[in-house]
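This document opens with one chain alone, in structure tokens, the form predicted on its own.
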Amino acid sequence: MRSALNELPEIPALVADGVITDPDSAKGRLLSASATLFKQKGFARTTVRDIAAEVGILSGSIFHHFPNKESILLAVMSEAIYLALARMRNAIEGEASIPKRFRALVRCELEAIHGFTGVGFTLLSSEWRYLSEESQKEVLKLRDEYEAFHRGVYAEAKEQGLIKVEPFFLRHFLRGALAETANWFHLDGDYSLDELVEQVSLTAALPS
């Protein structure tokens, strides 16, 4: 079965560059199954045997791709950030309007939070503590790049007088608010994703 991730336009280039794993490969299917189980059961309660059963392979086969369970979690998180970064860059490429760029970034983050790009992105907060110190540093480096991307657009908005709050504070407020939508916003609910993006933009006092 072809992975839904392969429908995303960013995937082929990222796979070709060796940045992420081909979702349709054996390793890609293993990562996808692992991410889903980590989301459903938690990293600590998910066993290698659980992952193998989900993929339909022997437990020992997993170690042909990853040395241990933590390395799977690290790959899931890292690839989720690489994909999010690529989608954000594509979303604002050639767009001069700061409000439109802001809305594009908000939409990209909401799509990641609500599973458009797989469940790996949501694991960054819930399962972070299970990474070793070395692995945390690796993910933090990518996360810093992701956060700097957001703050760069916010800084341009402030320079143009479109917002008054400092980019650092705005980003922290919005990151928490967007993450919280996982607990109350539903794609099949009363509001569409586009409407949610617009409400977030109004909250930031950005013009249309």
Second form
There are 4 protein chains.
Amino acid sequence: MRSALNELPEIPALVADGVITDPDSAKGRLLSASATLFKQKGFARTTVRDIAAEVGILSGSIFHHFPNKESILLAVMSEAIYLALARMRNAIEGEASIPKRFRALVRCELEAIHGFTGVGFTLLSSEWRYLSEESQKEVLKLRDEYEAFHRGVYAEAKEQGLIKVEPFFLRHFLRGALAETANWFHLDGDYSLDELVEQVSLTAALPS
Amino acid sequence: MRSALNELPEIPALVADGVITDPDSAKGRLLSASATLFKQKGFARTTVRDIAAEVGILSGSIFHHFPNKESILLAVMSEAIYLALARMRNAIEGEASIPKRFRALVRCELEAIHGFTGVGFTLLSSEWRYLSEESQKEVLKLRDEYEAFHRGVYAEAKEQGLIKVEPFFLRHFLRGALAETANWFHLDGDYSLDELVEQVSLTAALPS
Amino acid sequence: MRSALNELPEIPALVADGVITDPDSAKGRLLSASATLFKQKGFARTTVRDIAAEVGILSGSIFHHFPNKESILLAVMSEAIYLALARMRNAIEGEASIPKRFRALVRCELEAIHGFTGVGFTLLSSEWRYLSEESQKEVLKLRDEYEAFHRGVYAEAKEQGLIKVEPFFLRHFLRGALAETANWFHLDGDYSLDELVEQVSLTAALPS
Amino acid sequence: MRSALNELPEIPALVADGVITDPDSAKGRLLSASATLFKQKGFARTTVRDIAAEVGILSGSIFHHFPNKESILLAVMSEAIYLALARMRNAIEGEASIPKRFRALVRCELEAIHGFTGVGFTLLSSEWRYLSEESQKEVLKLRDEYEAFHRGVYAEAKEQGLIKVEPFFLRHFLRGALAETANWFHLDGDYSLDELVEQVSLTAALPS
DNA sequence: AATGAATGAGGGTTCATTCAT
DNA sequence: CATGAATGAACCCTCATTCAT
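For comparison with the form predicted on its own, produce the structure of the form predicted in complex with the DNA.
What follows is the whole complex; the chain from before opens it.
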């Protein structure tokens, strides 16, 4: 999955800019392993020894890269949003019509949720409370930027009379609905991602 | 809020049947305090001492009522579903038309999420992972019953041509969307519960 | 040594008042063992496991009696001063003349330093820095009371023309000189405590 | 303060002889920083990272100059005594009468305690326990030489009938009294060093 | 039922020290 | 000489659980 990630043109640029940690560096491998474990067992039940073992180092070595366990969670979350933002802008680029843009965004978010950008995206909600207040504020800024992007497209849809519901509500509903897919939808299951996207659009009564 | 709860006709009956613990008993107060704390700080970060302190006993005494910490979570979740099931059946009873039943169900779930039945309902997803596999299966049975009820109403709506999306998908989408309201909607905020219900219906393109 | 301590009339009263921990209680044994170890190896090098092992419990059990390691040091120091204050008042009581009171005080402090009141007194200076600022202030209050008592007697000596040096300086000099005896004087060595007291008085040119 | 130190004629000689590390060398700066930190926070609480940061290098680099942390403490202490010895011999040189020699010694020791020879002198007692037994023996040899020097002058005073107390006791008392000044006397406070010397002499009933 | 002291395994974190670069 | 990632043992502390009272 990471290899697919690396093929995207924008990721190396992010890494070069220092926004995203190089996934092949020690820190990057630490982040990747942490994300996986946090998702599997939750932040509280994941020990730093677990993480270290996963990467093949000793627990003490973790603290050369992160000052404490919480900062790992913060990094996982921040990078997940940075990646999602980059992928989102990319996805929108080629699409002119609003229905297509809408579908592109939905698909993009689903990809983020189902692991195309590492495994961090679902953590944003599930492990949110384990972030310190300070960290929450930090991540919130990024999330707001991300959310605003979505709401902007919905607003255009509303203006064009394509949907009836307020963008504010629609975004909240959709975020919840898409996040929940993590609990029942599987990439290698009965339905494809495209079918899922279509059902979402159908629900929102959006013409194709 | 509990006082309002007690006025509902169906709760005393459930208590009398032994399905729900009497909220005024020691065990009931324990459950209520646990639910609140689990929601506030999460299961992992809530200590049995926290719970005991909230009720005014010492931590050791908790184990006269529950064999271990996890069983408290199990009880909180089970009772939350029992309550939700009872309230749901109640809510449907008087409604004949499908659109009205749909709205009744949505409203009922929102009430459960926003604390009308204690605070347990949101825990079902957020703290799910802290249940042992055995307990998960136990709760799953109840959840399935609850979910089937919802899907049943949606299936009728689909048969009547009121909605286009498959009931299976719609239920998953709606569950996610409604659960997410816990993170942004507040009962004493700018919008009423009725308005929220209406926006949900609007999104699903359901006629009134 | 503790048995001798218990014979003193004032100690049981202190214990009864809750000022001093009962040396036979779990907490009291913890304090006594801690004091010994802190003196032997220093606060920083003494582990809570060391202390627990000395008392015959497990390390975790310590935290039922003290919130953290530092609070043990605080308790050891506080109680040492309380004991010293009580013993000092007792020692002065029967002595009318200033030279005799002076000698009684010197002897009393030497007894405190050389273990007649537990082993805490020397820790006051040697492990002082390991107290949090907050705790330092707390202990400082007690120390000030203790110091004022000594200075008071010296001031009388000065008024009576028995000594030439200022009480302020004398007290500082004497405290240092007496504290230092911990490093070279031994109760079972070549000199008795009384001889030591006499040499101190001789140094200060105090008539007998 | 180090600049004043460097003006003294004997220091460069000691450096040239290899007895004292050149304070401008990397090792010298390391020692100086260590002494300061050891005094501020104690040996146990000072990390090698602290020391390294103070000098502007990384922690690993320290071990090119010292085999381990304890050897830094040993060096700090040894050099402090070498310096004190040299300064002491210097101070005595011009003084013929015993009272003047006595005062010169007292002043010299106070200067050592209050930072005229780096900050190492008070560490000799406060951090003594963190020296390995082997190192303690090594330092003890130097200390004995230093102590003998003092006792020698006191013995002459006793022979001349200037003091009554035994040199053995007097030296112990004085060492304690002077060391304690580190805790209450400040060079820029209400009293001058000369006044302090005078009060000490007064206490010992020594004629001027 | 409740207490509260004790358990004991395990948690996050620290830090002197090593060593390939 | 200096770096800095890694080590690994040890540290303080937490906490669900037990049990004699």
